[in-house]
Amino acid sequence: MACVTATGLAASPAEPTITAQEWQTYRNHFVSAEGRVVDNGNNNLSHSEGQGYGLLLAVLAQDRPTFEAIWSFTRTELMVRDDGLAAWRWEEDKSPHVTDTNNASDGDILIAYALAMAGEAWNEPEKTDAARRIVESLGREMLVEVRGNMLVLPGKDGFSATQRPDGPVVNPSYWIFEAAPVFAGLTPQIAWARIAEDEMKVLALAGENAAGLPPDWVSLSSRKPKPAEGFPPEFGYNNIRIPLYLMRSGAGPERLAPYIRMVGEDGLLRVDVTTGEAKEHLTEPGYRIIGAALNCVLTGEPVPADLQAFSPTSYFAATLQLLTLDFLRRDAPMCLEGGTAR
């Protein structure tokens, strides 16, 4: 969880929580020289989520030159919309490279959050101002009220009640709770604390099904949340990061406990929420460490030593492993080898 300063902005740790060797390995695998974060598990395309993760990891590794390269690529290639949000999809072998100009709010949130942290860490007001402009756009363009709850939509186009018969549709993994206090500091006129609390309420309601876990894509057209039409009714690759986001935000055991259901003996489970049956076992180290960290926070069982060594496989798993290591080193060192025992 990022520290928040008296001004409400994010403060990076005094020392990097991602080691130079880990970050060099990540860059070698997934960041091009021009600052493009490459999703090698998805046809080597790039997207706003990846650029946001890259910016955040660069701040945590305190690598200013790479941050500048990733931000330069993001600003020039993806910040092409009139509303101040980022186009979400970029493909190297297509012309134009942006092949979907819709935004993805998780990418926008990650980009703004990382810019705020960089602005504070490196005393660069222009980055703080850039973060503020994105957060203002998120507040203006992406909020929806559903039965008294204020929520962030996944994208500007295609998810509202006027755009889908089962709308509004949300994706709970796009709600990055640790950014809420930072955003509140940037734009106090927007009730980000209330929004985060409302999103956690809806998250709990969406998990009231056979699996006890929220589907990746949730229809809120009726009082009881349900899987959105046109998407697999599953707790899958999107939502496996929810417990990581909750841990990083400082959420308590009552909010973390339901997610122990996604932890199998050999990794994380992709689950059919209509039956509760596992559809796939996700065994990459970057996925397994989320379950191990969750288990440690809830029970005190240390994270296995092999997961504490960064082992990049796919872009997504590697990113989640570094974010989990950052959380453990910062907020739960007792879970790590050499950390303080409980």
Second form
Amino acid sequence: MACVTATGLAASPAEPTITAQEWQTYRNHFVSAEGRVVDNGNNNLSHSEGQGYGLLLAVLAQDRPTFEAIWSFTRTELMVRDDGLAAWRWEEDKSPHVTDTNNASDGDILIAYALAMAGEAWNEPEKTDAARRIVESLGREMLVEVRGNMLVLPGKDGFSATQRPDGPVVNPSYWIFEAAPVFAGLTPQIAWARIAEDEMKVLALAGENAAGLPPDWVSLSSRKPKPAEGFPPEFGYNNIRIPLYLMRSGAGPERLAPYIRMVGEDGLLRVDVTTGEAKEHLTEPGYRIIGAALNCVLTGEPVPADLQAFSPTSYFAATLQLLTLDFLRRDAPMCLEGGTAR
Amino acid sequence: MKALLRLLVLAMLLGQASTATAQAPAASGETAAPAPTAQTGTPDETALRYFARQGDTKRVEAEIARLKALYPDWQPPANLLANDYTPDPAIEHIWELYGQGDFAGARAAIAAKQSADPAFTPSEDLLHSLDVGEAGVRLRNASDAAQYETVVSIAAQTPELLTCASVDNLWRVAEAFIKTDKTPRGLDAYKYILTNCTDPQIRLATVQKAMSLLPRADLDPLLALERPGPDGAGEFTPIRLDLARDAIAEVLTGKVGKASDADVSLLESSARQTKVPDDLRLLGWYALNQKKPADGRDWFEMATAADPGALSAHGLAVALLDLDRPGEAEQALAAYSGDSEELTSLYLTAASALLAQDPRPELKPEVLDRIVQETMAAHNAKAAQELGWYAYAFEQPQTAAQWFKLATTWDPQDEPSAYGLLVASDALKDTQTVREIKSQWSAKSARIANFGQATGKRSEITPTASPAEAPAPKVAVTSTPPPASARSSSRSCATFVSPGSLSASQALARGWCLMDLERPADAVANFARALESSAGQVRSDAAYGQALAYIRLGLPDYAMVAAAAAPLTQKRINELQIAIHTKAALAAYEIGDYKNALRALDERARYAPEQNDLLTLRAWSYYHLRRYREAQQIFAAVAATGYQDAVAGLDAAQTALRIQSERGF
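Moving on from the form predicted on its own, kindly provide the form predicted together with its partner chain as a structure.
In what comes next, the whole complex appears, and the chain from above leads the way.
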């Protein structure tokens, strides 16, 4: 990202990095008329993460109307918490629709990040203000210091050292490193750059195990990070996003290299971190493209052509595919050339 | 007026509203500063004309109200369907989405129109309307999610949400204040509604909302804002009744001791008029709680008339039991005993109390029958025990023993039932059972331990450990001859047979036979042989017989020893004590030992009252001891009954007294 504005935000390129057709397809599958991003792989519920991804993709697709609709829904239905963060879970067939008022920090980060980008891209100061308020809340409510490292907790309730015996517990895939410079521009009083560095440090430590990959949920109660109680000790659906976020944040090969372990012959691997054994191959194109992009960045091998074509399966995979395509088109266009269908 | 309302809302949100300002909006006049959200310029009539063309009069009215609020000087066009107005279909579509509450869709449509036409600027009116619409949704969602600070903050920023037309928002704001410990401001919100909103349903619902969140004391200022309803009665009458019910229910749950007189009499007069069974019963329970069982009975009788059934019968029975009318209670519950465990238990309580009444009532067979049925079905030890005492009182010791036995089977730890079995078994001469009960219970029950011992104190037979719980049945303790059964084997015993050649029971029978022949000395030897028996009953009978024989021989001291040779029933102990002391008194008197004669009579008096013969003996003893005054009193009393022997004594005593006084003693 060559061009960085005064707020630290990358300026939108002239052409959207997600094509109108791709975005139209995504919307048709996963965005309702009322601005609700529907997780079809998860009982059609909605969550702050999905709303955040929807807002981010709408900005990247330069679709203001859809952004407005998703933001209206997000604001009126989820942004009800007294601390200014979003309730994380929303179910259409339940009353009230919000069925868990706890927040999920990845959702809050994505929403704030997308709002900041929208405010900048479309010159709408009120969206920048809304982003700033969320980032201030994140700084006030969600930070924890663990052995000198400042980290973002996964949620307000249930993860701290006082709330569980093996706490604090973090989810490294909730750390969206590319947002850090944007947040720093919005709230200079909070050390977002340092936080991102500390998170990278803990991420590396958490990967020191049989698998060489961090578990999705990490207990930091002792010096050596370990899988958190009550969660499968695995590198799974959460953490497959980490190399994508690292790439998008411009991290170098030494930080990306460990994640090549998650790339299998025919997809991404869900790995038991205690044994290093693969538990499942994730074969949807949206997952495979992350491995292909990682491989390309590390070795120069182009991304196969079939993965470059967007054909959505599940909400999560489709979202990751568009974000990967956005990254490749923006920062690694050479990976998209010379790709051949497998 | 609208501006003024906004000011009041703002004041309310800032916690500055008082009843005075809320009640007297006119005092502030219409000169209040313009509301912060009031618009200037020309209103956007797109929506108004769109709704008019759709023929949607409800939305037209709402839109006129909305525009008037925003533009106080604006007047709606005379002809909303006039052709002089050419609307933009895209803007009409946006208003349509707004009208449907699809704010996201409206936002998207505005952005789409802006993208297509960069010159397009949505009207302030449209944007503001969307802001308010979204804020309303957000306020309700925050309220549902119990995020009360968000609720208050949205309300403060969007006072146009707080109107009588959207009273739900006001209710939610009031709740948010109360839930965040700002009750006075919550009350202000309710007062605002009751001062400004006229819809009777809304007003009633407002107080109901407040009731669910606030203690009674906080409701009074709201109830004070009551207005007369169409029928002239206060519009909150139903609520006041609810409050009265709640207040009374709180007493019943033990939260407070007493309801206010006003609440009680309000519900009373309503219940008398409406005959609502629940209210009648509530008042009945309250009366019982307040220790007014007669009132309670009256309410439950009214409830029974209005709604015969278990609920009414239950209360009525409790009231009747409180009034010590167990017969009526039993009757009231008879049909419902099996309905629930609670009713069964209550029925058996009533039945037990009925059986234990003093004097014992003669129950109709059908009543007794159903008590028996229910007792058997429930395996209720207490009722079985009462049936036992009941049978015992009507001189059916065999039946009594069976009931007591059943009671101890159902509840082996029940001392009163064990005691009942002891008494009945004793009456049946079942010494085996008597001994078993004594060995099992003596450590735990003093009265069982002491049963049958000559304690010198008249032993009272009471059915329960605590006489306060149930009155003691009258069990007569009288001196009776040995039971006929003991003598049934009597046969000729004139010829001498060595007692040692007889079995114990043969010797016992021969002993009684000899007693009948007035040969007590021979009887003593035969009773001695019978005392060697291993059967408790035989030994007991033998000891008794031997003691009687010694008494006939004029050897009361020997009789005492003989009586101690085996456990005797209390009845026999009493009998022997009386006989022994009578004999001792007569023997002492005959040898002129008047002091010992009196002592023996005093001993005897602890077991039985003195009849005229012994009273006369006592009086002569006093006479001989020169206690003339005491002698004279007794002679006089006995003579008054016509007992001739005492008349001479009275003369003698009076003469002695006269001589005494003449001599100046």
